[in-house]
Amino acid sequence: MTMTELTRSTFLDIDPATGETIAEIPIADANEVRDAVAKAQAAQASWGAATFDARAAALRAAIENVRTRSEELAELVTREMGKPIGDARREVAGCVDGANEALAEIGRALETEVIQEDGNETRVERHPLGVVAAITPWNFPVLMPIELFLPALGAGNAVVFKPSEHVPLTGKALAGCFADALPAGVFMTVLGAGATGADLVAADVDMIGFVGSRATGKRIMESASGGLKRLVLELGGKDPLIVFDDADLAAAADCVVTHALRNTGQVCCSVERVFVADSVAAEFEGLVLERAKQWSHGNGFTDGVRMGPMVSGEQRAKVEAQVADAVACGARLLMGGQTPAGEGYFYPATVLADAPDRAALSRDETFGPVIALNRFGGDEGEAVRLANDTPYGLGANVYTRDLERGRRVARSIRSGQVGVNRYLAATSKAPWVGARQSGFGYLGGIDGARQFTVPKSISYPI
């Protein structure tokens, strides 16, 4: 039983900035989960038979509901998971502003392909799978659900949504925006923690879309295998950033600090391992420290705060343990690393250098506001070897003034997306891919939208 789950009937929604209880939330039991799935199944046929234009119109109405309730949603995000209010507002606004483009991509993904060959015509159509279970995380509690909802619903599937137990009120409010705009039963919601998610995966759904940890993703794959259920799993990462000796060090330091500390480091594609050419390492440490000192932490409703609390005491304890272990293994603690006294689950921006391979910080996902700097000799092959020395493969970044070298290294790194002299992907039209153990299937763009469909070929003589 987790700290947030009292019994099978209720769990506590905790404010991570104060440790106070926001609400006691009823948990959907197995029967309620099955009932939600049954209602979604009953509604899906007519929803799937509707034209894409009709479905898109309903989804635009749902997004308009999100726009109308944007301040309420942002405040719930800050209250439940601690994100600074300005970041929460930008998260909600980004979902609203990008919805029309996303729906246009989904429409293109669903277009019928016509092939004429040897006196026959074949039409390759895209059909919905049925009912999609959408199980989403707490770190981007508006963005990540919508990234699943739009392609799943746009393709004609019904959805049963389970938000993280850390953001149940955010999830409930977001669900209302969609359920109010869609036919009854097309969008259902169940609240609960891990057991509820397991019940949903085991229920009679056709597909599971999950964003969360690698460990949970593995359990979902195992459970889904019996029914050969389709999967899209966006899992964790241990993303590297390589700084060659000819890099723009200031730009690289900006990228490292911003993308290791934003959202209090609670991002699947955070910069978690930094490899700096030895000849510029000392200078680069100074640039990183100078920038990291500007990242204050505090209650997300406080002006000027750049980092809120960790989402829970358990999450903070994991970060504390990794930092302590790294220092015990010989890493140099350059900044932070001390848990502040007082209420809430706060942890300061922390910078370490030279953590050895045996340290958990070098191997396991941290998911906290920690910058880990390490040196390498400057050789391209060594940099690629270090970047690939992980079971993960979500994102990576390379900084060098030699663009051809940057592209060559990017092609050699085993990850779904690589940024050269910038942070990761520069377009929303590309699929977001978790390579290796960072995912299964993908989201975004035409390729991502097609994950929520099954192609059907219909052929006849002409």
Given for the second form:
Amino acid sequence: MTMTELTRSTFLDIDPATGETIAEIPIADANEVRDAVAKAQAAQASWGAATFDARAAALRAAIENVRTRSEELAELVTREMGKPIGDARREVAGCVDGANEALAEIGRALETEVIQEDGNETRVERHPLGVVAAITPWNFPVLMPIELFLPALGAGNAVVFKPSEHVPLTGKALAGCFADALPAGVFMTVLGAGATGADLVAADVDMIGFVGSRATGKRIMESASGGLKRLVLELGGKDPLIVFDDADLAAAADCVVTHALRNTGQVCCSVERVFVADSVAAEFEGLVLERAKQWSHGNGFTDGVRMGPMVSGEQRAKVEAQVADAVACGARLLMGGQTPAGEGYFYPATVLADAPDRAALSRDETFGPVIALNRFGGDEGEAVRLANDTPYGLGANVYTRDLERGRRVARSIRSGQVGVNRYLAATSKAPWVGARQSGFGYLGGIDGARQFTVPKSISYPI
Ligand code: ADP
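Starting from the form predicted alone shown above, please give the structure in the form predicted in complex with adenosine-5'-diphosphate (ADP).
Time for the whole complex; same chain goes first.
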């Protein structure tokens, strides 16, 4: 037996719908993490020197592997983190369908810029950084990694991937799709939990692409500061949705319910705080309740289920505590709020109204299927003040029939993306931005792709 085997430990991969163990997974220790990074470093030079077209062809082959294995991937997603199988299938298909356009956008981001000035020519080239650590969460276990892989690899970096400990088999299958299509060493994977992620951040990587919680993002930033490693951090949010008195209330209620409850509320850009003008608040409450009642929960493999379980008992306990605290602080519980008996980490669609500011529900990210309705006087300035009363700045949504007012309010809310009379982010060509404490750096679009590069200018007289 080698030393590695002697010191190796494992973690359990749990089915959140049943609480049963799916697999026992060996944890990559610090030595294995360092080995993976060294292999990636060795492979990166020739990958980085290849043309973008050659790299894009290899990445299209990786995406073709994802397409071929899409049903296996979707089933693993549902098994490991619980989302309804239809949602898991759509997640995988969305990645496959969007890949060509994403690669075209990355190609444009990497184009050399030529500047001629005062008898000199300067070429601004986009070079890879080296090895990128891709550390991802469990809520979109196929989409989030691919959003890091394509720009990182497309720009000529090698990748060392650490999927979330809640979705190790999904991570392994997805990693296989990429590793099989790329030159040996360009794509490496390490499995483990937070400690393995921390080892990877501390290893000799050049950049960390991270999607996860704000708390972990801060730890990563601290650790990365030693080597001044480049960072893209996509973190949490406490997104507001504002309903003015002239809004299309049915459309706003649809948006609130869908985007507070989808993925059992476990989405960084969930609608977490709803501010409704006083004069329409009672009517809006009714519209929300009517819609929320249609969101049944159950095993994600069962037909018709709209919400799977929460990912873990720990995540559910956080939501239970926030709901109990909100009610203790005086919030009205309008629906749900009772943890069902029996196996699995289920939690029902829950609607609360008028939680005071001091309640944790009003301040901390919930990451669960909870709709928090609040009233405001109806004034624009007040709406903006309430929306901005958070350290986060991910998304926001505004409903009003006055488009000018909608755009004015959107500009005043300090967040990366705002939807006016629709849910935010109508295009994948815009960068995805966590403003304020919701992130650091960007993903997606030309701005996002360029984060995985360093510009280099070469000048000569002409
Ligand atoms: P969540 O609570 O939503 O799972 P986390 O931020 O804890 O979000 O986890 C996101 C990813 O970050 C996971 O892959 C996790 O293993 C990893 N991770 C957790 N702690 C650390 C850390 N200190 N350094 C690096 N990665 C970490």
